[in-house]
Amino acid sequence: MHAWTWVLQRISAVILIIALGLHIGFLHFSNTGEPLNYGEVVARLKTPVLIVFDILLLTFGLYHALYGLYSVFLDFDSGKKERVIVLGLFVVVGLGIVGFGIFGLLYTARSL
């Protein structure tokens, strides 16, 4: 299990570098004219492509971060029971944060 999750973390790192560059470039440097007003920002936030992109960015970022923390935990001399507990805790926390993030993005896009 550890080998393919390690590879997946490296793949997520590459995806994060590319996705963050696109995200920052689109949100901060794509407007060459006057600064964006509130209405233009809201219109961008409601774009389905941007919502899906942000969900993927959140998911890959959380996986990368939580697996990194788990790898640090594995460096310590811990037993199998502790590893299972920590892995389960990270999975629950990760799924909770992703769920909350998706809810927040969709709720914000719907209510604005």
Contents of the next structure:
Amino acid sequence: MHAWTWVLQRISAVILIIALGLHIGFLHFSNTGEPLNYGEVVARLKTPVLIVFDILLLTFGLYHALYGLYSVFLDFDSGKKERVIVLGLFVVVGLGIVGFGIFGLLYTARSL
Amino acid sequence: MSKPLQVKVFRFNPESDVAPRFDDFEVPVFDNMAVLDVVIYIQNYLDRSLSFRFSCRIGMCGSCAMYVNGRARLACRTQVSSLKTRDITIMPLPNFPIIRDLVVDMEPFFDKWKKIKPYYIPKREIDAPVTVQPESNEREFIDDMLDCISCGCCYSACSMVATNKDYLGPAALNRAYTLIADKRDAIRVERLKAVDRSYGVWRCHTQFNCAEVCPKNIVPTRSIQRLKRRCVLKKFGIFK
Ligand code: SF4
Ligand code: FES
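Alright, leaving the form predicted alone aside, put up the form predicted in complex with the partner chain.
Now the complete complex, all chains and molecules, led by this one.
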């Protein structure tokens, strides 16, 4: 299992660098004027490319962070039972937050 | 004559002492003096009961590793002048059980060494002596990593070893790499399985503490990363 999760963490790191760069770049350069007005924020939240980037950021950012935390947990001697419990907890928390985040992004885009 | 060294030495005899202590010694300096000469001087002239281990005195056997001024080093290869101070603190290697004073028990280290079967097992069908070409990059990389003298410095510096008693540690994994990267070896896949465990290669967080202290300038972290790559290839069915 570790080989897959380790590769995925490397992949998530690359995706994070790109997605984070684009996200920050876009937020920085797409401002048409100061201060931002409501219409611009709504337009931004409805832009499909940005929604996709936010979903990527959320999913891979969370995976990267939770896998990192799990690795740190494994560094300390722990029994098999504890490992399964903590892994299960991370999976549930991770899926929960990703699901909630994606739902929030899509729901906002549709209802605005 | 230059001022004498002020040496603090860790002392502990688990059979008779309740707790460890430090003893202070004043040791005269001579040219090209090594830390090993310091402890030998103490034992010869100041305190005959001081225990430490050494053998070759030329950085070959790996038995004189100690924790000198905050860092694991070979006592025989560490010149006193390189420490750039007259105050020297000598302790046993961290991450090992203490037998007495500066002598540590290497058994946990070699137990892990045994787990990766540290000896070469030739493939039966190969009769030519070498199939990894001497001039290939891979060959050179294995050569660098073969210099290990199993001194335990890397093991004592590794924070993953410190937190986890099951982690195989840098030296054993480095040794495993030298065999797994050798295409003439008959049990490469089996060896890879032995290190492809949570407490094998995956515990390494590439902190490079091992590389920092290795007296042979080996970079076990690099071997471990290469092992991880091979583990991934094995999962994809590419590593044969
Ligand atoms: S890799 Fe270096 S530090 Fe570690 S046991 Fe071998 S020679 Fe010593
Ligand atoms: S005495 Fe052999 S390595 Fe130092």
